[in-house]
Every structure is written in C-alpha cells, then in structure tokens.
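This document starts with one chain, in the form predicted alone, laid out as structure tokens.
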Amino acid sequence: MRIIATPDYDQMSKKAAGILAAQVILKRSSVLGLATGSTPLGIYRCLIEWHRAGMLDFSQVHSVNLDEYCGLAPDHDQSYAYYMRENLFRHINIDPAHTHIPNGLAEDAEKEGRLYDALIRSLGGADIQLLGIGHTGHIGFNEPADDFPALTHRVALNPKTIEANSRFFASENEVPRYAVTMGIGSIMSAKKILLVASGKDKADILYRSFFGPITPQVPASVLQLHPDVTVVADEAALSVIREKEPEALN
C-alpha cells in the first residue's frame, strides 16, 4: 500500500486525477472502475480540463461503475447513471457504448448481478478502481456485514449511509434503501485499486480500514490484502494516520 498525503482537496483531486491520466496515456484501452458520491467530483473537473486541453483521449477507454441505487431510472437526477453522464462522460469523448453501469430497475438483481460480473471479466476486469470510502468503511454500497460478499448483489443500505447521502435528496424519505453494487470479491479483482478520502470525518475509518484488523464490519478493511493500492488523502482524512502511524507517510 502506497499513502500519498496531500494539503487539501483540491491538490488530493489534483493527484489522484493525474493517476488515472497516466493509465489512460500508457493504455489507450484502459478499464476504469469508476466511483460517484461529491469526493470523485473534483477528479472528474479535473479530468475534463485536461482532455479539453487536448492532454487526454478516452476514445477507447471503457468504463465501469460501483453501483447505481435501486429503484431510479438512468434520467433521474440522483440515479449514478446520471451523475457520470453530467459530470463526466458527456464532457469527453468516451463511446457512450463502452459505459457501464449497474440496472438498478433490472426486476431479478441477483441475475443482473451475474450479468454484471460477466460483462466486467469479458473487459478483462478494470486496470484500475477508484473507490471513495464511506463513513461506515464501506466501499461501493458494501455495508458492515458478517461476511465479505464477492460477487454483484443488491444490498440494503446502512442508516448512516442514508443520512449521508439525503443531502443529495429533498429529503431522507426520498434516498433509496437498496442498491446493486460490486461486490468485495468484483473491487478485488481489479488489477490497481485508487482510493480517495477528504475531510476529519473520514480520519477515524481510514486509519480503521488500513491499520486495524481485516473484518467485514469494516468493509474497507480487505484492501489490506490486495497486491497494488493507492491511497490518496488530504491532511485532514489523514490525522488519525499521522497520529497513530506516522511512519506510514514518511
């Protein structure tokens, strides 16, 4: 594991969008696992800038996503499908055919999560995944469980995931319960894994997901054990780190 500390948010956006540049320079055909929730904003503004510049092609990349809530339709304004499109994909030149995202309408979820599965090994499985980290450790929508689920599935959403997420809503009532996302076994496989975090909220799971045990109360916490993760953070998420384990970001 490799911690890159940064002072704030925007150079934490900064650095991590040049990693996924450099993927996309060195590989024209890249898989990029892609994340949503405000962290990733900041990457994707990035990303655009520079393909606007002429500095990016994404002509043949491919692209897929964590997770997509169940219940709303790809042109629903909280739908992810949605959120890539207005904040990133409309504004570079990557085929909207090589996009995807989860069903979250699909009737019979443990098919569609199949069918997920099986469309990202037919890619050869993302060259690089970019996960933001929840308040709960999850990563994708995989909430505290008791065990680490491996494939695609349809998950009931955490309360605190709720509450985090109702700001995007009108109100708490209007955030779907359920979602269909990655699962444990699906973000592994991913050759490189990119993790972000920002802010204080997020110092006490960070250091909890990469220096306390390996559980899946804290999902987060398998990272542990894949070969190639990034972590890049600012200061702020990294104060618990600097704290306990400082010699982890000298």
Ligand code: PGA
Contents of the next structure:
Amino acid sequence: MRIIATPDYDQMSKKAAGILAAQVILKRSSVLGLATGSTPLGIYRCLIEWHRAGMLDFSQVHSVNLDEYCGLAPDHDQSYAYYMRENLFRHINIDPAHTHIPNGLAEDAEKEGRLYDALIRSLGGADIQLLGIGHTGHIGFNEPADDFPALTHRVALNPKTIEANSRFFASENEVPRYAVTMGIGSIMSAKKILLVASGKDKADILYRSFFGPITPQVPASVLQLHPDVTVVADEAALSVIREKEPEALN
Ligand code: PGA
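Following the display of the form predicted alone, present the structure of the form predicted in complex with the ligand.
Next comes the full complex, and the chain you just saw is listed first.
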C-alpha cells in the first residue's frame, strides 16, 4: 500500500484525478470502478476539466459503479445513477451504454447481484476501483458484519450511514434503508484500488482500516490484503496515521 498525503481536499482531488487520468491515457479502453459520495466530487470536476481541455478521451472507457440505493429510480435526484450522470457522465464523452450501476429497483436483488458480477467479469474486471470510506469503515455499502460478503448483494444500511447520508435528503426518514452493493470479493477483484479520504472525521477509521486488525467489523481493513492499493488523503484525514505510524507517510 502507498499513502499519498496532500495538504487539503483540493490537492487530494487533483492527485487522485491524476491517477485515474493516467489510467485512461495508458489504456483507452479502461474499465473504471467508480464511487459516489461527497469525496469524489472534486476528482470528477478535474476529469471534466481535463476532458474539456482535450487531455482525456473517454469514448472507449467502461465504468462500473459500486452501489445504488434500493427503491430509488435512476431519475431520483438522490439516486447514484443521477449523481453519476450529473457529476460526471453528461460532461464527458463516455458512451452511456458503457456505464453500469446496480439496479436499485430490481425485484430480485439476488439475481441482480449475480448479473452485475457477471457483467464485471465480462468486462475483464475493473482496471482501477475508486473508493471512498464511510465512518463505519464501509467500502461501497459493505457495512461492519460477521463476514466479508463476496459478491454483489442487497444490504441493510448501518444507522451511522443513514445518519451521515441524511444530509442529502429532506429528513433522515427519507434515506433508503437498503442498497445494492458490490461485495468485498467484487471490489477486491479490481486490479488496482484508489481510496480517497478527506477531513478529520475520517482520521480514526482510516488508521483502523490500514493499521488495525483485518476484520469484517472494519470492512475496509480487507484492503490490507490487496496487492495494489493507493490511498490519497488530506492531512486532516491522515492525522491519526501521522501521529501513530509517521513512517508510513512520506
Ligand atoms: P463521503 O462518503 O465521501 O460522502 O464521505 C464516503 C462513503 O460513504 O463511502
């Protein structure tokens, strides 16, 4: 694992966007595993800017997103399909038919999960998977659990996650209680992982994820077993690692 420390959110976004841009430049037909939440927004702004400047061509790129809320249609303004369209896809030249997000409206979530994993396999797996990290240590919507769920599946959201995500909804009651998420196995099958984190509220979970025991109670801790992980985080998010594991930072 390598950790890239940046002074602030803006630099975190630029550095992480640079890694995704390099992937697309080196392989035009890359499969990008993408993420939602507030942390990746600055990355997507950079990618849009560099595309407009003629530096990035997404015409051959495919994307697979981590997760989607259950029960929200793709045109609901809090669905992750809507988020991806508004914050990235409609501003770049990616073919909409190449963009994939789990179907939160699927009647049979188990079947949807199997289809989604088959789709990821048929694309040859993600070349790079972008991840945020939740306060619970979740990646995608894999919440603390008794085991690491391997495949794409339906999951009940942790109360902490519901509370954190209520900022995007009129009230906490409106936050969906379930989501479909890539499983830990699906995430770990990506060739490279790029995890981003910003802000002091992520400092403790970032430390526990990368320097604590590997346990499904801290889902992101499984990334310690992945051979190619890059963490790009700002100093606030790295404050506990800087205090307890300073030699891990350059
Ligand atoms: P955030 O979410 O980027 O909005 O903090 C991260 C996550 O829940 O994975």
